[in-house]
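Here you get one chain, nothing else, as structure tokens; it is the form predicted on its own.
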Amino acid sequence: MEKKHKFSLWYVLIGMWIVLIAQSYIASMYAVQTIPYSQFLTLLKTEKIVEVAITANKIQGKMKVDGGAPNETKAFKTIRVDPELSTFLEQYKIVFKGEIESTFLRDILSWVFPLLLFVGIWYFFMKKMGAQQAGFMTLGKNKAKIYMENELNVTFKDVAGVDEAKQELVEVVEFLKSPGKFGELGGRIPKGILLVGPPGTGKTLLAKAVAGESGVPFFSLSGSEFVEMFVGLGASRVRDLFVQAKEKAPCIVFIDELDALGKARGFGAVGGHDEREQTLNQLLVEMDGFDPKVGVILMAATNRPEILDPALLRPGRFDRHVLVDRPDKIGREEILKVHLKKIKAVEDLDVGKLANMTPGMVGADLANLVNEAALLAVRRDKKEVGMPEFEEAVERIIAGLEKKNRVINVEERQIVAYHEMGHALVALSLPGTDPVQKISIIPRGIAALGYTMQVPTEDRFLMKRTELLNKIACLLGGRAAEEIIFGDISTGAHNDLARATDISRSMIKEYGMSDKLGQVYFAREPRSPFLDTGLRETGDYSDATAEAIDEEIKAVISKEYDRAVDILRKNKGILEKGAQLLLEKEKIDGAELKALMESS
């Protein structure tokens, strides 16, 4: 990789310094005494001058020394103020000759060369202001990444757990490969392809692998660069684009972030001609004038289609809406399996287990996994991680860093300790909740003191309203413990209570699971607020309806807290027990807590 050297004054101080010095040495090695003409006359009448050499103002020459070698010479310079001069050279037999004084060598050392140091110097300022100057008139060309054939290396084998949305843009690459094949029936490719997802499942990485098993030129931006505070740069910009990817088709223009470009346009505080919206103006007629038959396919990709310009998301357009959603657990066993080709891990380790624990988790997520894991394994001088590192992993992530040194009261740890066994206990005693894997009460990350680890057997698409109603009484089983061992509640639940209260809230105003209210959707439809439709707005009711539904939130919080309350008593004993062992060991995994259970 080419280096790149900033200037400093330090190297003009040092140029100047060096010129100094060389000036000083050639001047000691051609020193010349200067004499008066009245010494030059007497040590010509006493013959010790030996040769000069004459011009208009000065004379020159060599003269013998005083005590030294018969023919040891030295130089000498004086003012000419005889014009007779030559009557005395002849008189006394001296050869002299006239000559030209020649400053060359004076004149470039005094000051053509620090004149060719500051020349020198004032180009490299001018180069640099010239090449921000070129920048602020390039401001309206894009600033796409440009990768071409050869520099791409990834394809449809490094992207895992997607293959519905790999499925979707085959025909992109076989029309990037062959475009005669579809024209032959008349069938056109969509002129836009958006991809759409949650952040981190692959959305990039999926168009570069298309352009990768294309092998075709791919350019790569976000939304973000075509915007800029000049008005007018973002449609430049978008032309601009446009204008090379015809001239390197066929190929794949990439908006990354479509959203801070694409955005519904409305009416703000500063009208509807803001620079934001020119552009998006533009990028729909480029979008409308271009042939898709030249062969450039645009591809874009955003996790917030909500709020995207209807008119961009018309036939024509982005007709194409391809889906990279979270995968599930056999989309992340191959997710895992690419990653961990990176790093050694051991044979014998169970991919499908390590799937299980990572419920949710995107590409990105589980690439985070791996990488924890094998620091872990490092730091633990390890030579293969195993599945130890990535259990710790796992928990590193969902709940935080371990903080040991933190330290805690006693009387606060055993409220940890109870809490969290309320917790384990009410979940285990409950039909169709997660298993435990594991309770711990070493703090973790910024504010949690403890937490009881359960881990799904399989992805779950659906819940049912008994299977809701037992999640929020594993919720409320850490303060049901608390008050029945302490008499008294603590803040720690506060988490605890906020995700009952939403599941509650859910339940009953878009699940339809209230008695009460009936099947009826009360919460509001997300959309974007810039689109006005005309129509009566979802989730408008009166206040005597939201009164009612803040009872019945109420009411099933009040009831499963009361549920969690009465299986904590009946399991009394096996609560303090399992609390003790948890204030013994620290940690304890699910299998010690159901063999406790089973043995009281």
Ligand code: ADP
Second form
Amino acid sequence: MEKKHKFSLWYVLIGMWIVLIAQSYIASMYAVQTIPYSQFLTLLKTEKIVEVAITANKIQGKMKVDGGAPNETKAFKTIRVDPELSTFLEQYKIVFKGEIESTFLRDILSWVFPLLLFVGIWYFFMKKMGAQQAGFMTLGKNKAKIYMENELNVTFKDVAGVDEAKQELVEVVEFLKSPGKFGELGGRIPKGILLVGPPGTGKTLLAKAVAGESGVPFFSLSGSEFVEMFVGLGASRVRDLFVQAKEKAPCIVFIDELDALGKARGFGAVGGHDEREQTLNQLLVEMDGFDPKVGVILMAATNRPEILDPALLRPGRFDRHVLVDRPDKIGREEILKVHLKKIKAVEDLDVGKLANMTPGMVGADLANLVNEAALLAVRRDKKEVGMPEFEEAVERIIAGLEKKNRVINVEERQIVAYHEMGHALVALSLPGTDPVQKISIIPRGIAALGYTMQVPTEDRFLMKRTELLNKIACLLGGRAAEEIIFGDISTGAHNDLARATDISRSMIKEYGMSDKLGQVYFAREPRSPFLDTGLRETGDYSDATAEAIDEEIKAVISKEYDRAVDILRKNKGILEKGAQLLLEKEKIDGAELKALMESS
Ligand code: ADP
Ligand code: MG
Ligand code: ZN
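Which structure goes with the form predicted in complex with the named molecule, now that we have seen the form predicted on its own?
To see the whole picture, the full complex is given below, headed by that same chain.
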């Protein structure tokens, strides 16, 4: 930075010098002879002066040249002298001339000084800009913030409610503490770890905690900082970052908001994405180029993994994904406890109740909640923060969050609970379906308000007809539960319906599983994928058959729906109980569900 600045000041000085030289050169070209005023008067009297131009204190003109051609003239100038005095001086034949006080220095100062002032101001502002965001002088330089171990006193203790993610990262800490040990054993160390989860769940915090726990330097950089106005800068920044990181190894390089940089290439049409592409390519090159044995671990965080370029997620790059999910009730309780340590709350504060009141909130919301409550207590002149303050803070935050569509209201939570319980109950009642592992009504992502996780016990390559039908019934169980309990249905089932319809269509068109249409394959692929004219699947069967297929798809769906309704009617008691449990705990695992079934 210093160097560059001096360099530009030199330019100014050299420029000034050139102007001065040029000026004197031009002046010499028009060589004007300066003559004393007395000589001027003599020349005047001998008719040697050809023409004059008179100003207040100068006379310029042309005079004849002695001994030259008759028409040859020469420029001259003289300084005017007080006319009265000049006649007097002339009488005594004294050589006299006028002189103008030199203004050279004054002239120079009058324009050099403002120039210097201007340069000074410019420098001052550039320096200030440079401090905030790289100005002109730091182009191409790396902006990664480097935290040394002692600056970063975040540890795993500060991150609560995300135990699964923490467990995954313990190994990384082990590696960073003694990189040599892992190398000796020949184990493959993860190169890139991608933290995935909704905003505010503590991804950035976790990355810092990994650095804090292992006590290594932590390079932190946001994806958007790579994307620069000038083409090529982002790429050079990436290069720079890795050079620095290798010097400081073992260390962690953390790229926050990777999606800003790593959006799939070819997205977004107009200008600017070229630069991002270059930067991304450079990142991929660097990632391939370094050996994790040197002890550099690359971590990144994103809340939109689906838009990332697939190249980033390939093995050898960000191949380990750590899900940082929204906390459940117990998780929220733990997070609240972490943040409550920072304020003075009443001793018998019911943290469990507080956690109950905050479904859908993430770590950042809870930190905000505690802070908000503390501020309220200050405003009320209280010595300690009590439940009333927390309750009001919850209201404030929920009112703000509702716009963000994150926290679902009581009625919707009920619908979701019965819906999910419906899926689970149908699955449990039908033999041969995948066991239910987890039911949750913690909203995830944008679309899903809850989910029922069924995990197959073994890899399957063939599916029997009854299994497919059972699967359809399970998918429809959600909607069936809504109808039985509330007498109304909601939009929450749209994904279920899409999947059920897909299965049913495949059964009829591809697998020949329809009694009515028989063992016929109706879903012929176009002959050549390259000659696909968009007229897929037409002409393979008649319109009448197409109608029959549609009828049959519908028939399968409605038959399975009736079956799901039947199962749930018979087990309405368990449905109610399970939904209540779900509302209370937000998450039920397979074992708890089994216990529930057996108890009734
Ligand atoms: P993200 O990077 O996932 O968007 P952050 O890590 O920036 O979220 O979290 C913002 C703040 O919220 C943190 O500084 C911390 O105070 C609080 N926070 C978030 N998650 C947790 C958590 N799991 N435990 C404790 N505090 C949390
Ligand atoms: Mg973050
Ligand atoms: Zn569903």
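Keep in mind the model is a prediction, meaning the values are calculated, not measured. The term rigid core refers to the most C-alpha atoms you can superpose between the two forms while keeping them within 1.5 Å. Residue numbers count along the first chain shown, from 1.
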Query - Rigid core fit then N470 CA moved by 2 Å or more between the two forms - result: yes
Query raised in the report: Does the distance between the two CA positions of I307 reach 2 Å or more between the two forms, the core being superposed?
Result: no
Query raised in the report: After the core is matched up, is the C-alpha of K516 off by 2 Å or more between the two forms?
Result: yes
